[in-house]
Amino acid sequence: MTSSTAETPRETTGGSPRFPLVLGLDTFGDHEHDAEDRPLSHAQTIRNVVEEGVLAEQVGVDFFGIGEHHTDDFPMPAADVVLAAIAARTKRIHVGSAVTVLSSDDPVRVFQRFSTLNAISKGRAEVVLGRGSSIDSFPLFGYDLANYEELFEEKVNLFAELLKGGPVTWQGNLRPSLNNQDVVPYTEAGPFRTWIGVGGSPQSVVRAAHYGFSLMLAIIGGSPARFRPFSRLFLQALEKFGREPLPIGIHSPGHVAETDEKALEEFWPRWLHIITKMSKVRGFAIPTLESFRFEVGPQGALFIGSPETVAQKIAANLQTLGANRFDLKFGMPGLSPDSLIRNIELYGTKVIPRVRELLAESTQPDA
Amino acid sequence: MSGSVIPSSVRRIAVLGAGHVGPVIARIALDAGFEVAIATSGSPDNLELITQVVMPGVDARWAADAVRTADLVVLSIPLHRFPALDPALLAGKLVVDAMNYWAPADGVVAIFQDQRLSSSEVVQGRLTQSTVIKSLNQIAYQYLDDGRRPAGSLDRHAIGVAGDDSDAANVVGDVIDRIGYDPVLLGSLKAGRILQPGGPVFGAVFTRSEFERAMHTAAVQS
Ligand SMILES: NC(=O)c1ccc[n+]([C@@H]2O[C@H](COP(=O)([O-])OP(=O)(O)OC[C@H]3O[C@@H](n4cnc5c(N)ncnc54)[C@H](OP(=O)(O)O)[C@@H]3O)[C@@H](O)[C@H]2O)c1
């Protein structure tokens, strides 16, 4: 691989592995509204996401991820189909899921779909496995939420087998076994990069290390710094399992506009709307402007503001967590295509170069 | 509730569950000066690396070992795993139930479907040899660490403590206070319903007065 995301350690300083910096964008296919705040069709939203992925490459973004969702607010159940459309129109950008809800999918199919995406994109496919929107997908596909741990554990196990290539023999409790079964398409150059999205359970961190999957820290509330021990745990667990160091990424929501005020003004009403809806489904109290301000501040998990504000926060957190990758989950149901395009342009042309500059500054030996 | 010994004060805490919530509770309890052990349903070998890195100072144990020496046991396991937990494990113990039940997110667990009972009443109903107090369930684990404040701070946050045994509730209230939160005692396990998902304080980070106002508003509305 010659792309900027070729993730072999470049150098090693003081025992900590250094991977190339990767700055990406994620979307959940957030349902877009037009300038008059009328909802676009699901179909138009999906076509817009394809354009957003193509634009992301043009402005210098390293990775474009799409998270599987199954609701009117996020009409994005077939992320891999959309990723394939983006892959066909791009050359450099990596494309992947963010996340694939493996528990309610068939690992064989997930492998086949992403191996196909890897073929179409000439080796640019990645997968992030996670729980994600299982609340929506479980009833849809007839899974019981009470089995969620076992389903995930077992399916991750099978997925790891599939990635090794060659005929698969595998046995579990929740899915029919495979007996010396050939699974196509074969990958051209070894397994595509696979991540596990981790919300806050150290056991999930160890599981990622156990299978040799990279670690994607999904930081969507509270202080990112509290994840610091997880980075250390991941590296030590890899060592314990006799594996080479692997990349660590951060996925967090945010929004970039010309100024802090504009970014907050665009984002807050949309966020309040969606979090209020979620709070009804999940039974938690509705957030306040105060809690929102906390999340936007330096201790919080939202990356919202001008390019400078967002770049500073990304750089600081990459350093704090010893991570080499940051994926900004952009968009929010109800935002207009114009505001999303502006977000992507600013992220690619202003935020990314600034983060690179900040991190280069801070790693200069005598700075 | 027969047979449980309510300690006059707590020195040793056992945390059952090492997922999202358990390690945070273990760490803040250790910080507050308690001796803390943590366990899953399996072997401590698998936990040791996690305790070393994420909560140094906390002991990884088998659940039975952790519980045996503890003055107080925190249950932070998924609620759907509770029906398989052997009540004898917790016999004679003061138990803090930090578990939540919300069928749309957790799946349906039959024994918790009775709408007349708060989830902790169901837990108490099964743990007949233990004294159950509901607490530490209502603040999201992401904020439990950073939300702590020293006693007397104006912006100190509240954590509800619900139980039928007032001595036990007071003991748990002291623990909450030492950890860094204002305990709000709720009088009964039934009253603990207010701390559950769908209740007025669930998932909110409130000061005591905000907490009490939210409770009051909810009581007026219902
Ligand atoms: N999310 C929040 O912010 C929050 C806040 C307060 C309370 N809660 C409640 O806390 C509980 C735990 O949530 P979580 O998100 O931490 O769950 P989780 O991440 O799934 O972790 C559950 C832990 O419990 C362990 N476990 C399961 N059965 C056990 C048993 N019989 N004995 C000992 N350990 C056992 C599991 O390990 P093994 O499977 O290896 O045994 C695992 O370490 C839930 O009831 C939740 O509602 C959640």
The other form holds:
Amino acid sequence: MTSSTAETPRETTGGSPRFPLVLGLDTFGDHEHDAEDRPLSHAQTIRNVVEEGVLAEQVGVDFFGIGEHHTDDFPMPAADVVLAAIAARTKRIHVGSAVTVLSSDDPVRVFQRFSTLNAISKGRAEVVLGRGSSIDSFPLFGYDLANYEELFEEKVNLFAELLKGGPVTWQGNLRPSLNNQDVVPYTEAGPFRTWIGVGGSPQSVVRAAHYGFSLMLAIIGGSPARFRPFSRLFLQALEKFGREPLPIGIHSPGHVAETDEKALEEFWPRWLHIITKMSKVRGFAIPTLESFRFEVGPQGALFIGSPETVAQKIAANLQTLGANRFDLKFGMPGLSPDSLIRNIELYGTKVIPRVRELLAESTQPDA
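Return the form predicted on its own of this protein as a structure block, the form predicted in complex with the partner chain having already been given.
Coming up is the bare chain, nothing alongside it.
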């Protein structure tokens, strides 16, 4: 079984020679503010995300992803609904989750929602499955955090069975079993691309390989180069399980503006605010301007700056990690719609062509 027919292996100038280079954008539906720094309604933020997804296709972005969240800062609990609205107004761009918290959801319903999205988009749907580094959904839906690991393992196992198609017979401990159960809608051209989001667990890397899912490296802090062993482990595990190589992606936060200075000025206060707020529940270290500048630099995990600065960093990390895909997690609670629109425009019209150019240059033989 393969996890998708959405990407056909071919020669490319990306970090992996086996798959096409994919350059995407992700959002968590970050709560937007107007030009006077007044919060917009959740409803307006959601409507804005639809327009941002449509714009992403217009400027040449390959993929638009929305991550599931359940807070005032990220009012995006039903990403698949928003993705369907984008899919209905686009023709080329792939759409999918930029993570779906499978542990606190039902695999059958997730499969049905994304197979429906796949139908609406005519085969452009993808899903990234995750355990949930943000755990707001667990108390909301009545799941016990004591079962954190077991919930994800069991539900991934069921999801893999659902992707095979046909009636499903499956037995679990935390979710009711299925006996020769038909699950609709059927997909038209094989299963949609499925990824496992990994933030630092080797076990998750091996799990992705075991089920034949692609690997999405979620890098939000520290040097991206430290994830290089995960790329190697993934390829080794695929070989051990008798599977062909699969795509490797990178998901990291960032912001593009006309100049490095403008990008830093727009992003820094919003980053400081949200990380300080999240430190109370997730144990994050409160950033200083010095630590922030390190993360923005060549060795850090934030892709912030002018189009040239961001493109250089993306190209370098695709090669370092042997990846063929990069998704820029754009936006931050409090940023304005105008700054997000400009980010998308610059990413699509300036960053993406420059990344492709840099990677093509890197493959040219020395004169």
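If you superpose the two forms and keep the largest set of C-alpha atoms that fall within 1.5 Å, you have the rigid core. Positions refer to the first chain, counted from 1. Since we're looking at a predicted model, the values are computed, not measured.
- With the core held fixed between these two forms, Tyr186 has its Cα displaced by under 2 Å.
- For Phe284, a C-alpha deviation of 2 angstroms or more is recorded between these two forms after rigid-core alignment.
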